[in-house]
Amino acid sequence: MNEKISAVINSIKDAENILLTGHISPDGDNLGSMLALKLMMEQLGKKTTIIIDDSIPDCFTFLPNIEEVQQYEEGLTVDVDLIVVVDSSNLERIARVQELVTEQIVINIDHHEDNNLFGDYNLVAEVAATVELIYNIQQEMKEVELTSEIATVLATGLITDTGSFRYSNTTSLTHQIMAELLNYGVDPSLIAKHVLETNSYQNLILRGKVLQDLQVDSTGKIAWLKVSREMLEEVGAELEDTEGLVNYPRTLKGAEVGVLFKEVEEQEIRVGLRSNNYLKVNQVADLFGGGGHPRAAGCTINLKLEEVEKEVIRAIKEQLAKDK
């Protein structure tokens, strides 16, 4: 993996102007990439710039430099040598920032399993979250002081894609990792309170709304949850009032499998999967164009609601019947 990374420490000297992306529905792990990755480029005098395809969740306004992230708007340019992605395992996974990839270098920093090779360098491996890659350019990137805000950030990517440590991605380096960024005034509280912890009332209204109508399937081994645009409206809630509901299916006793659909528009549905022992969810996602991880992945399917609720549960049938 070390000249993997001397290959990206290379690219990125060698470049001036950098786009930095990752993967819509923003989470942890995604922002703090970019995050980590900007501040870090900033301290080599490099002038970067960060643009989504998404909003980014309230939960997360709290992240320095989060005021640096840009939504993409049709129609936009860059002038830009090198593009970097993050936690992507698809460049369909950054949906129309792809429009803004033409002649640049692309530099994939990734850590699904299904990740695709896109870029002319790939720096992926299967750690517990892509802000361990980050961290490790960094110890190599001897001009680059790892600083109180990029431990931040950093940290905030182990603690939401490893469930707080609690999931199964999570090993023994993840836990030297955090113990080091730790020295550099890591607040793990703070960043519980505001990621895991704090909720918008409509937020709270939504769930008991969506949790009333869990659906179950006849082997109770698949549940699953549907937000519609017409339920987020009758609560005056947003999309990203969702955050969080992917991950309640799951829990329900017998369950292996949980979903969660969300009608973004009329025939825009994301998808959100997990399971809890042996379905490997990233590759129901991947016969819907997404991808993800063994145990969370995710794909956005163009049909309506209903439709989208009866194939990927069929789907996941199918590959029940396989795993048996």
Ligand code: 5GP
Second form
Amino acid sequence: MNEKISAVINSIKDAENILLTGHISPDGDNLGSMLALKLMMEQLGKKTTIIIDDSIPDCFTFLPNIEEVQQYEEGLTVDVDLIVVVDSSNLERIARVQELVTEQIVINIDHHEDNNLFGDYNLVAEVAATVELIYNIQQEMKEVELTSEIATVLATGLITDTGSFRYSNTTSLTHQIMAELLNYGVDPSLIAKHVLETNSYQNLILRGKVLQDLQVDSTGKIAWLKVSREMLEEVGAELEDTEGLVNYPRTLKGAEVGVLFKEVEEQEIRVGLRSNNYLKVNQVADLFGGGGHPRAAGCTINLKLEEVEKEVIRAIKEQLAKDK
Ligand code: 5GP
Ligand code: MN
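Let's compare: the form predicted on its own is above, so bring in the form predicted in complex with this ligand.
Below is the whole assembly, all chains and molecules, this chain first.
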């Protein structure tokens, strides 16, 4: 067995009370990893708690046991001897849940190349999704059965982090794992319906409005969209209704990079970055204190929307000169 996996398994077996957590803006990989671990640990008789510093997007409320994911509240305390952090390149990504990290052993399970190995045990590998690593752990735990619930949450992570097996992070191993999960009762059409093919009314209306104002630089390589507070108010939408928008600009013919700017507050802009073939968007995000993967990254910048737009597009142009 891989040494890192056995170290993780041993520390799980040694623990009694375990806290599971992951990054803010939870996605299918993050939620799938935590829920699968919870179900696996329960089979071992462990007491587990999941806490994240964010709410759960509607599209994931169909996941088995999702009601077990608690939202962090100021002053909350836990009595645990082990903390497992998933899908997070650094501890800052779990935001206020960091306040619960004191003396406990920390396990870091992740697939981001910029992971800073913050754990006492680090299971970090360049795979398509963190759920691949959770699947590997399950395969090595002889006493843990792969149930249809575990298979479903793992499959959701694979589907979301690979864009349904279309992104360049997809490997033959990703497909092999998915094939195996399908043998355990996963319904891919159910997952796709919830995660990919259901939009709120506000999302669709907002999409129309935001796309009308698509911006493109003079070379045609950078395309971007902006969602201001004003636009959200006009259509009665919330930030959650921007789901999926980040993927549009880079589909423009000839574009290499797509960006989505979201005005969370007047001086708090959430930037989502996506590229097609060669531009390392995580290096651009890193300049602003963010991070991610070469083809999908993000950051939050505390400036006005117009200033953020100018700064980020300038940084992308510089990165384009390096990565071309
Ligand atoms: P998204 O745009 O979907 O929120 O994020 C895309 C990818 O970048 C994900 O893998 C996510 O974990 C990572 N990411 C997004 N925002 C940040 C950030 O502020 N810091 C870091 N380190 N990674 C981020
Ligand atoms: Mn992930």
